[in-house]
Structure formats: C-alpha cells, structure tokens
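Here's a solo chain for you in structure tokens, the form predicted on its own.
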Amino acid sequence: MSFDEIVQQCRDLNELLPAQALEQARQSRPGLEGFAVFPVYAPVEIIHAAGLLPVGLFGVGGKLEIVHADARFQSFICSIAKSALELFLRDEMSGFRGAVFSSICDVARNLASLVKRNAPQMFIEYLHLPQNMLNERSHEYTRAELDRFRANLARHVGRPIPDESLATSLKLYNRVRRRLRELYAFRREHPGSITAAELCTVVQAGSRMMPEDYAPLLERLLKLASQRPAHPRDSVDVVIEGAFCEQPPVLLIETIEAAGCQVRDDDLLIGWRWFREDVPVNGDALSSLATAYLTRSEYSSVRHDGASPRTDGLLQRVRSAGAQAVIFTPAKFCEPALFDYVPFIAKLDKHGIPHLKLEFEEKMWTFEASRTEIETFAESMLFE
C-alpha cells in the first residue's frame, strides 16, 4: 500500500464506534474482547498483558446522537464525557470487558463513577495516578496503583498477567512509541512531508489496533514518508497545545493548515506516545513504568511536576519544533486546558511568541469562523 492508502485505512478504522473496530480486529483475532482507555494516559501494556485490545476512548464526534447522557451531566461538561457514557447507556460497548479512567479532572472521576453505575457487568477501574512528582514515596505508589491494577484486571478476566507477558507488552509498545517519536522527528526535519491531520489519524488509529500489527505499518510509514515528496510552502510554523485529551475534528486541523499554518508539534493524543524515551524493560517492569512515568513523561496539563513547570515544557516544544507561534485548542468546558491557558500565554508573551485561541467540541461542523481568525493571525506575522 502507499502512504495515502495506509492513512485512508487509519480514517476508516477512525470512522467506527469500538465495538465496530474491535470487530474488525477480530477478523484475524477470533474471540479477542477490548478494553477501553479513557485519556490521557493509563498502562496499556497491562492491558494488553491481559489477552485484550486496549481501544481508546475518545468520543464519538456526530456518529451517535447524545439522547442519554445528557441527563446524567450538567450543561457545562465537555462532550467527550457525554458521547463516552452515550456508548454504555446504548449498550454499545459489546465485546469490551471494561474500561480504565484516571485522575486527570473531575469530570473524569464523576464519568468513572457514572459508567460503573451504568454498567454493573463490566470492569470499570479509576487509577489514583501521582500528582506530586518529587516526594520520594511517588514511585512506590505508582508501582502499587499498577500492581493494584494488574491484580484487579486478572481476577476480572480470570487468568494471570505473569511479568513474562507484561515484558513482552512492553517491548512491543516500546517498539510503537519509537516510530511514533521517530514519524514526528520526521516531519519536523521535512516539513511538508507529513500533514498534521494526516499524523494525528495514523496514531489514533493505533489507539484501535493490536501493538504487534500496529509497528509494522508505522515502520512501512516512515519507509514510504522518506519516499514522499515534501511540499513547503509559506506559512507560520505552528505547535498545537491544548488536545491532550477531547480530540479536535480532523477538519479543524486541516483548516488549521489550509488557513496558512505549517504544524511542527503537537499534543495530539498524547497519552499514547506518553514516553520520550523508551521504557527499560530488564527487571521490574512495572518499577520500570513508574519510573518512566514520574521522569520520562511528557508534560500535560493532567500532571502538576513541580520540577519542571508546564510552562517550561511548552517553551521548549516552541523551541525544539523550529515553531513560531502557538495555537491553543481547548475543547469548550475543559478545565485543565483553559487553567493552564493563563501561565502558558503569560510565558509566550515573556518571550515575545505569538498565540492564538480556537475552542472546540466533538459535534463542530463548520469551520469558517475558524478559518478567518486563523487566516488574520497567520497573515498578520507573513505580512508585518
């Protein structure tokens, strides 16, 4: 296949709700049953240690009607909650055993609480992940929330998770996040290579597919992508902050570009490429995941290390992507996102680099509003 079937394949895989992209999987893995990841971040290579396919959650954009959730909710909640819950209230969700949450804001707490609720038949967990970073008890409690996690997932599914099948899990992830990191390094040293639309869909479609599938087709990628022709063009070079977790619409994203942006970084999906390095795998493997956790993580506005400021994190992806200005892509009623948009632009006016605000939510369908503000902001900095 080429690069653009390959990327067509990742949309289309995209398209379907998880039950629908399990049952493709299934196609070559009879009987394998899924497990849902709610972002940002959670261990999948327990998951996957487990016998199941982690999928992650990441809503449904305007594939589903919201008719239940809504009830459940309060009006001001971001719409990944509700289209999320959506899925187990419909008993969409056939052929998951569970789903894991974490402590990234409230709304997540109160969504695990409410599909746990809804779905007594299913095994919901809540990882109590660290937010202080620096007290010399965080490792130990990390490495207990994922043994705790391991512990509960085996009974659920009936059958052990050995240290034998986690080091082979990550091995394999290890493996996907090197390509991840290495087809981002990529476009960063061609730009117009690589589309941020077209990236952002190839790792979200890794979100729906076994790692052992799922390497292979990233490294055919990268051998085709040192094939394709790069097409540079005038435009502000760009990093997108802000998407850790709700995912803009693909059309926001092209519209972001077509609209005279070049994108260099992103925090698109970023719990599935959460590592910048990979993660020793001789000894304890889930010492060596909490380890790679608390010192080899990316920033997020989910985490609160007090060593190293958002704020720092964010410059320095300004700096190491070659990026010119930012653009902010919170989705409407985002607490974490719009609390940390206050630090971030006061360090970006500090040093003098420009930035812009777009909000967004799952259902957004035009995009034209979008495209004039970032059409003035990309033309105000060609043309000063």
Contents of the next structure:
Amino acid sequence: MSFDEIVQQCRDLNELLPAQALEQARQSRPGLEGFAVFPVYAPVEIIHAAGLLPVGLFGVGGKLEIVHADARFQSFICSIAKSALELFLRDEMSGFRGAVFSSICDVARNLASLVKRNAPQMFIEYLHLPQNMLNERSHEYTRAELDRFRANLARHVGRPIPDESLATSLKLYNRVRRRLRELYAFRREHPGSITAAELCTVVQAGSRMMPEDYAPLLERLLKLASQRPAHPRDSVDVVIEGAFCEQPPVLLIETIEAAGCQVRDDDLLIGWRWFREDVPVNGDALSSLATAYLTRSEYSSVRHDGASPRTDGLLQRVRSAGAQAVIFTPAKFCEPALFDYVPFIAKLDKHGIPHLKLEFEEKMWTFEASRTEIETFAESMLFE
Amino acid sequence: MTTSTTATSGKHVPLPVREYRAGVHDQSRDIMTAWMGQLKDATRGSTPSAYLMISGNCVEILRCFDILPVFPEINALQLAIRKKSLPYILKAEEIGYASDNCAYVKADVGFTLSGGVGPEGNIPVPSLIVCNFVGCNVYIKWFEHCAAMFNAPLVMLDIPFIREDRPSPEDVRYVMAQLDELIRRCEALTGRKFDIDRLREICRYSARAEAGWSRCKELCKHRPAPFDAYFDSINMMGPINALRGTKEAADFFDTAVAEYEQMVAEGRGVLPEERFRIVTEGPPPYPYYRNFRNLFETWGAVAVQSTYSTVGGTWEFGFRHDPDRPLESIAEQMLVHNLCNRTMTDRYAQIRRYVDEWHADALVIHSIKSCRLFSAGQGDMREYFTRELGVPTLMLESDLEDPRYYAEAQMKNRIDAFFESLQYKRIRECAART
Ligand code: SF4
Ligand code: SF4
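Same protein, different condition: the form predicted on its own was shown, now please give the form predicted in complex with its partner chain.
Everything in the complex follows now, all chains and molecules, and the chain you saw is the first one.
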C-alpha cells in the first residue's frame, strides 16, 4: 500500500462513529469490546491490558446531529462535551464497556457524572490526574490512582489485569509513541513531506486501532515517507497550539496550510503521544507510568508543572521546530486553552514571535473567514 | 406590612421590597470591613499575605502563621456587587482573555492591572500564592496568572476529587504531605516555627463558627424561615469562609444564632409573608443582586437552602474542624466536606435532601456562564428534578460577574411565569382537597 492509500484508510476509519470503528476492528478480532477514552491523556495501557480496544472520544464531527445533549449542556459549553454525551444518550456506544474521563477541566468533570447517570450500564471512571508534580507523595498518589483504575476495570470486565499484560501493553504503546515521535521529527526535518492534515489523520486513526496493528502501520508509513518527494513551499512555518482536547476539523488544518502556512509541530491529539521519551518497562509497570507522567509528560494546558511552565514548553517547541509563528486553535468555549492563550501570547510577544488565534467548533462548515485571516497573517509575515 | 394575600386567592399581590437591616447584617459588615482594613494596611506595611481560594480552603494554616489571607474571589465579588466589574473585565479582555473565560478571573486581573493591588490599591501584593485546587480547574489558571503578574511563589495544593465513596489512604497522604509542604513554606516566609497548639486553638474557633452556621441553616427548616439561605447567606459566607478560625467569626455566629432563634420563637420570617419555599442552585448575579432578589421577594419566595452557600463547606451535614486532629480535619474538609470537590450527581443528592428536609416547593437553578464548575450540565439537573422527581424547577441564565449577561425583563418574565404556575398548581390542589 502506498503512503496515500494508508492515509486514506486512516481517513475512512476516522469517519466512523466509535461503535462502527469497533465493528471494523472486530473483523479481525471477533468479540473485541471497546472502551472510550475522553481526552486528553489516559493510561490506555490498562485498557488494552484488560483486552479492550481503547477508542478516543473526540466528538462526532458532523456525523451525528446533536438533539438530546443540547438540552443538558448550555450554549456556552464546548462541542466535544455535547457530542460525547449525545453518543451515550442515543445509545450509540454499543460494544463498549465504558469510558474514562479525567480532571482536565470543569466541563469534563461534570460530563463524566452526566454520562454515568445517563448510561448506567456502562462503567465510567473518572481519574484525578495529579497537578502537583513535585511533592514527595506525588508518585505514590499517581501510582495508586492508576492502580485504582486497574482494579475497578478488572472488576468490571470480570478478569484480572495482570502485571505481565500491563508490561506487554506498555511496550506496545511505547513502540507506538516512539514511531509517532519519529514521524513528527521527520516532518520537522523535511518540511513539506507530510501535510498537517495527513499527520493528524494518521494519529487519530491510532486512537481507534489496536496498538499491535497500529505500530506496524506507522513503521510502514515511516519507510514510505522517506521515499516521498517533499514539497517545501514559500510559506510561514508555524506551530499549532491549543488543540489538545477537542480536535479542529481537518478542513481547518488543511486551510491553514492552503492559506500560506506550513505546520512544523502541533499539539493535536497530544494525549495519544503524551510522553517525550519511552516509559521504562523494567519493574512495576504502573510505577513506571506514574514516574513518566510526573517527569516525562509533554507540557499541556491541563497539567500544572511547577518545575517547567508550559510557556517555556511552547517557546521550546517553536524553536526546535524552526517555526516563525504560532497559530492558536482553541475549541470554542474551551477554558483551559482560552486561559492559557494569555500567558502564551505574553511569552511570544516578549520574544517577537507572531501569532494568530482561530477558534472553531464542531458545527463549523466553512472556513472562508479563517482562510482570509490566515492569508493576511501569512502575507504580513512573508512580505515584512 | 403588606396586605395579606394567600397563595390560594389566585391574584398575585406583590410584596413590598424590604430593607434588610438586622444585627447579623451589620455585624457581618463590621467584621468584614475590619478585615479589609487589615488588607489595606498591609499594602503599605510588611505583614505577609497569601492569596487563597474560597472552596474547601485551609485558611487555618495561614492564620496559624499570622499570614493575612487574601481571597481574589471576594475581591471579584465586591467589584461586581458595587457595579464596578465591567471596566476591569474589558481591561482583561484587551490583553487576550476571551469573552468565554470566567469573569471572576477577568475582573480580578483587570483590577490588578489597574493598580488595585499594591501600595496604591486596597489589596497587598501577595507574599505567597496558595492554590487550593479544590474542584475548580479555573483556580489553577487564575493563580498561575497571579503568580506571573506578581512574580510570587505558588504553592500547589492538589486535592484529589471525590471519585469513590470516600478518599483513599493515598489521597489523604498526598493531601497531608502537601499541607506539610505549605507549612514549610509558611515557616520560611515568616521565620516562625509551626505551632500545632496554636492551630488547635484556631480550629476550635472554626468549629464554633461552623456549629453556628449549621444551626442557622437548620433554623431555615422552620416555617417561616428566619433568613434567606441564598441572598442573606452572603452575610455569613464571608465570615465562615474568609474569617473562619478567628474569635470574631465565632462570636458573629453566636449572634446570628441568637437572632434567628428568637425570630423562630416569635414565628417571624425574613419576609412579611412566606409564600414559597425554594432551593437555589448556582451563584447569584452579583452585578444585579438587589434586582434579582426583589424578583423573588415580590412573590414571597424564600430560599430555605442553597448550594452556593456550601462552596466552602457542607457543614450542615455535620463536619467540624477538630482541635484534636487539626491537620487531618483540614485535609478532610478540603477533600470531602465542600460542594466543589464532589460530583454533579452528589450535588443532585444534596439538593434532594434540601428539598425534602427543608420542605421546599421548588428548585431554582441559576446557570452562570462564567462558572462551568456549577453550570456545565445543569440541563441534566433540571431533567432529573422535573421529570424524575417531579420537583418544579426553574432555570435562569446570566452571570455572577459580567453585567452584560443579565437581561432584567426576560428574567422577570420567567420568574413571574414560574411562580404564577406554582400558585395555580396550589389553587388546583386546594380545590381538589375541598
Ligand atoms: S474542549 Fe476544553 S473545555 Fe471542552 S472538555 Fe476539552 S478541555 Fe474541557
Ligand atoms: S469557574 Fe466558578 S468556581 Fe471557578 S473561579 Fe470561576 S466562578 Fe469561581
């Protein structure tokens, strides 16, 4: 299969609703059950080690009309919360054993409660991921939180989740994350080789595939990528920031590149590429995951890191990508992204790095206005 | 006095707008003003001060070191109630805050940028920023921004959300270790050793105030209720959340209890006539506090309980700080015994108890755009109470800080229509009985 064909396959997979994606996975793994993962980060290793397919819950795009969730969530709530709830209210999650949410924001927290109440047959877990990376008890706490999830999930599926299975899953996801890092590095080093839309399509497909299948797919892609002719363009090199939870429509990502920018790095689907380095696999897998969460996580708007503020993280990302500007793509009404925008731009302004903000929501169909904004932004930089 | 109008007469005769003047109100104002005076003095002096949030806070620890607690939420609230918030909100929006960000943060940031904090303002520059992350994720952002604005050290107190029946031993140890970290930072700041006996003393005052506050709320089970547990609670929320652990706050609640007990003994209610008993959910619209209150009072509607009054603590269900286990009880308060650190469905259960035990006729949900901690998903709450429990529920929308989201005419229409229908329902029920 060619690079383009693989990407097309990923695109087709992403077009499916979660239950349909699970159905597709069942073709080669009959009887496989799913477990939904609400962004940003979740320990997918535990879900996989329980024999389930972890499936990223990124909303439904335009694929499902929101009829019920609008009455539960007000107009000022982000689309992803509404469409995630809609899936459960409409009983569109058949084949799923449950879902995991975490302490990313006030909306996600309340959403977890609502899903639990409205889908009583599902096992709904809410993880309080640590916000204090530096306390002497942070590790003990984090490990215990992961273990609590393991115990609850094992109880729910009615079989143990042994250490050996966890270690196997950890190795697999390490391999996946390593390949994703390589793919990102490849794009950074070979501008024009992979478009941003292609890359996020591939990453998202990984949130609905078993890692056993996904890792080889990435390896094939990496090989094919190096044979692909790059098309560097006369454009502004940018980093995309603020898209860590609800994902911008692929059309918006395409518009950014079509309108004069070239994406060199981004935080799209960052939860699925969460660790900067491999998680050590020797010893206790949950302990390693806990250590990695505290010390090897990517910077993120949903994680307070006293030792290294995310404003430094963004600056670092811009520099190592060789980017000239930042495009912020917060989901409409997304508080963590909209709050962080303020210190982020203060930092960028201090270092003379231009930036542009483009908000989006699920029911956006046309991007003409965004296109004009990006063009104006890019032109102002190119002809400066 | 109003002409007596029973709910069964069918015609709505509005009650007159009251001028609330009672001992509780005055004494609350006095002790809060004294505290604000201390804040003002500290802007020019050398008293150490620390920023802290309201929900499930650990003010006792700061007090133990004589570190002056500063609550940016109270600052934002006061700006709103004095109708001064909008220019500050706009100022914050100028530097990049979005119209969809919590306006409490924006008003406070705008105020700070305008010189409100520091030698020329009313609030001291904090020596320490204590981020008690108890439920609200916005707290983290807010205090990260404050730490950057003041270049002040930030202590993160990450309080695990309640996600099982009770906190796990690891949750508790994590919180205790962070409290210990805070104590060490306070020691370094003040050059003083931690004195646990002093903390016991402070917790004793806290417990006394908590007992008083609970008793006041308990008295609202009486008909008529001696105060409005939503609108008048604000007089008690300052003392219980910000001044807790002081003798003044403990004494204040003694006065409040005495006053309300007397009212109950005399059969006096807060309104000339109590026609409807409601439970309210969500914070009030501070920029239009009085207007909003009057829309209910004219119907003789009294809040007999409110969830907003429990953001700091749910003391009415029995929790007290414990002088014998001061730090452990502070941790328990932060983890378990406040509204913010509990799930939405726990809140449904809390409201349900309020409706049953406080004998309420209806639930009023005030949905706040700024505060998603409260509001996200309140449509589901309405669904639960109306459809599943049959509790008449009214949902209103505006904001607690930003005056641009308050539409008086629309509010009035909805409130009037709701109470009219409640009144009509009563008439029908009455007729059915006779
Ligand atoms: S998009 Fe933002 S506000 Fe919405 S759930 Fe995700 S992090 Fe929370
Ligand atoms: S979101 Fe709500 S609880 Fe949080 S700071 Fe704003 S008003 Fe306070």
